[in-house]
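A lone chain, given as structure tokens: the form predicted on its own.
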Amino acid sequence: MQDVPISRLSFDHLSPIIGTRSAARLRNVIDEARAVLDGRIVWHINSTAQGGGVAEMLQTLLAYERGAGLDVRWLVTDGDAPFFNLTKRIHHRLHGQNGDGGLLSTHEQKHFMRVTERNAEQVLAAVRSGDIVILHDPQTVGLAPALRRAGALVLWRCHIGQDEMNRAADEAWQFLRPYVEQAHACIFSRAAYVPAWLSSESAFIIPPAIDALSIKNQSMSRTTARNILTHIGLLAGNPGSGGLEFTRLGRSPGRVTRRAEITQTRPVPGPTVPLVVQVSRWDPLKDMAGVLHSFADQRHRMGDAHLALVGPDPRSVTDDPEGLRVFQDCVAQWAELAPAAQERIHLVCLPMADIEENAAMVNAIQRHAAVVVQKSLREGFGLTVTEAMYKGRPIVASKVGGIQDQIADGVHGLLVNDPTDTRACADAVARLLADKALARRLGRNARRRAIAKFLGPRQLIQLLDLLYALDGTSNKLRLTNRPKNGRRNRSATSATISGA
């Protein structure tokens, strides 16, 4: 069990982004937070503190809680390689697909309780009764009965699912029933996620967000992008010692110094070539496999272009097994394209060691990319399209789970209808990159979206207004949205941190 730390950030930086009033409205509801949750710990509970959307999300969600003087913690729970690869099975099933094929029986039942009251027995001493505990994740969820015995406050979100539900997610939400019931509430991305035999009562719609103001979303020169990417190996050049650097959480100064790991035959020629980008952990329903072939097959296509497929060290990602060997099947099938595929494709997986400095790396690759593309088979939300549309990138997307609240289709970007499709892919991308025009319109009306839609104070409001609804507090906001019908209520998006 890990005890994250959590730096302090104030709302008060947002300002300029999100304009005075909905600042001030933000700072009017922490106030109310502040009172309504006098002397109550708010605990988050995930798997894993650092790479992934979750982690991320966690990281600047929970300093600018701290920030505004609210009683946050972070908890990060433990588990064996047979916990995760279960747990990364469950994973697979949630998003319809049968993953490693493997069982959901008694057997993994009771493997997965061991775990779970192993990590019981040091929540339950910090816990205390009265307290509020937001478990993210199937990882976590087995902690609900316990917790819920013990006088706390509990809540399930869960950041995966699929619109149709079938056999494999099925037996998912079947494992996962006895736990998930025993939750006060669960959050969901996409109403459609919500199983048929939750109660409408204890189910709302909170879709994720990002703060503008993180290391991953923090303002970049075009210049420093440059520096990083030619220092991290990416980009052709002397990278000199300036302009490595970006401000740490806690506002002080930091500087990227260490490098990436980066298959591929020489770098990027230059900072005028093209470079169409997709990050994402090196998971299969990422499919980078898929971009990689799609790009390969019609590289002719993109004239000087080159991809780049980013993802973090995948050594350092401890709750999924899955993704060294991702990893390593992206590397086998780059080896067999024709060296002039080979030349135009970098795998690059970026080092954890410092999660910061990894985040500065992230913000200089998607601010230097002609096209962002995330080629998804599946999708709970998209974290990295959100980072992406803030940062004004012209983007191609499947159009599967949440990626179809964040993208309207010629507006905001170009989504793929199948995403096994890579010719289609190829073709959107290849759009891009020859009209520039509608490129720099779409980036535009992504940044706009972005900032109405999936900013961080958006989504703290509904978390609030969430607890004062459980906790029986008249509340004004009414942001949150609680299906009617379960999976069919779509209006999860329509909340704006700006419209009162």
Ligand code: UDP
Given for the second form:
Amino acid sequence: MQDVPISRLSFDHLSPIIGTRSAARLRNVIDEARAVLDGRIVWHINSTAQGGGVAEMLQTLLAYERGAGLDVRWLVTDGDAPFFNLTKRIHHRLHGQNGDGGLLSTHEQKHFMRVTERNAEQVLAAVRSGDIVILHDPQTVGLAPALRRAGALVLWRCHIGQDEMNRAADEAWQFLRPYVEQAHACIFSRAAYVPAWLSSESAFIIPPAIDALSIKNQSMSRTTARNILTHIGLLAGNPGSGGLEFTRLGRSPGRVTRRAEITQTRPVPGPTVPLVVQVSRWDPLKDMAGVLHSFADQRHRMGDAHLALVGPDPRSVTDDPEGLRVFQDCVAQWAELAPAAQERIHLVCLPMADIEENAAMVNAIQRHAAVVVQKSLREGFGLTVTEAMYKGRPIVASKVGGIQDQIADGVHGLLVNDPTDTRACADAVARLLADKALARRLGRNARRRAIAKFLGPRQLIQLLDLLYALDGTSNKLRLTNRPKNGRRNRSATSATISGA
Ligand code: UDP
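So the form predicted on its own is up there; where is the form predicted in complex with the named molecule?
The complete assembly is shown below, putting the previous chain first.
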């Protein structure tokens, strides 16, 4: 069990982006939340401190809460390889896929509980009766019954799901159901992800969000972005010694010093060569290999553009046992391509030793991108899409899961109806590379929408509003609207923070 350090961030720095009225509203909600919590601790528990969307979001969400004077803590649970293989299997099934095809039987249930009980011992030593615990994703949901017995208020936040139930998804839900039903409330990213057997009273919809000032999204000059790409080895040229700086979470200065591990013939020849980018974990559902073939097959229509498939060093994401295999698979498929295609495709593994430095690299790559692709076969929400939207990039993405809540086709980006259609994906990328005016318009709209709908303050307000449904004395949900202004949001799309 890891007790993850949380920095302190102030919302004041966000005012120029969200506007002073929204900032004032946020301060009110936090003041009210502090009163409701009345000294109780809010614990967030997940299974990794780095890699993937949940860790990404918790890093800044919790830092703002801490900065606003709320007592929040972050614990990361342990697991062995069979446990993470099992939870990855559940992850795939919740997305309607078979994953490794393994079982979800009594044997797996027993192992799940064995690991959970070991984690529970340590969690229960820290959590007090009356505290609020937010468990994230299937890896931690098994803790719900023990925490509830110990008098904590338990929320389970599920970041994955798929719109239509199928046999695979149903099997995973049956596995999780005994634990899920022990949570006082559950939070989903989309209404369609709520399983039919869950009481609608205890299901809340809160889409994720990004932080505008995080290292991944903070403003960065074009020159710095280029220098970072050159320094890590993706872009040809002499990086020089300056212009690799970023601001760390605690606002101290940071600098990119490491290089990336890149499978390529040679670096992208120059900064004016358009770069098409997909940034993702090495996960089969992100379909990095599909992007590779989509680009390779249609490269004659892509002008002189290059493609970079960018992910974390797969050896460093502890709760994702598939990463290395998926990455090696991509390398094998790249090795089979004709030399003319190989030359224009780069497989980039970013170092994770310093996650703040990793975030600066992602920021630079997304900002430098001529087109950002997210060709996921399934997607819970897709923070990489939000990040690209906020940076005003033209985007091509599959019309799946939460991506549809973020992008209206032809308005904030281009959506591909069939996520397996590599030709349609290439068509959309080629269109954006050729039509600069369209690319600029979609990018501008995307940024506006990201600021209005998908920044941290909207999410925080929804999460804190949920506290108004929590009854501190009986540790039950009090299902009334908050007394003052009834701002509690059950639906994602109603919540907006307007831009400055
Ligand atoms: N990410 C990162 N470093 C990398 C690759 C990805 O920090 O080398 C981040 C990415 O920027 C995004 C998150 O991992 O913030 C992925 O979240 P998303 O919701 O897109 O997908 P998930 O991995 O949660 O399925």
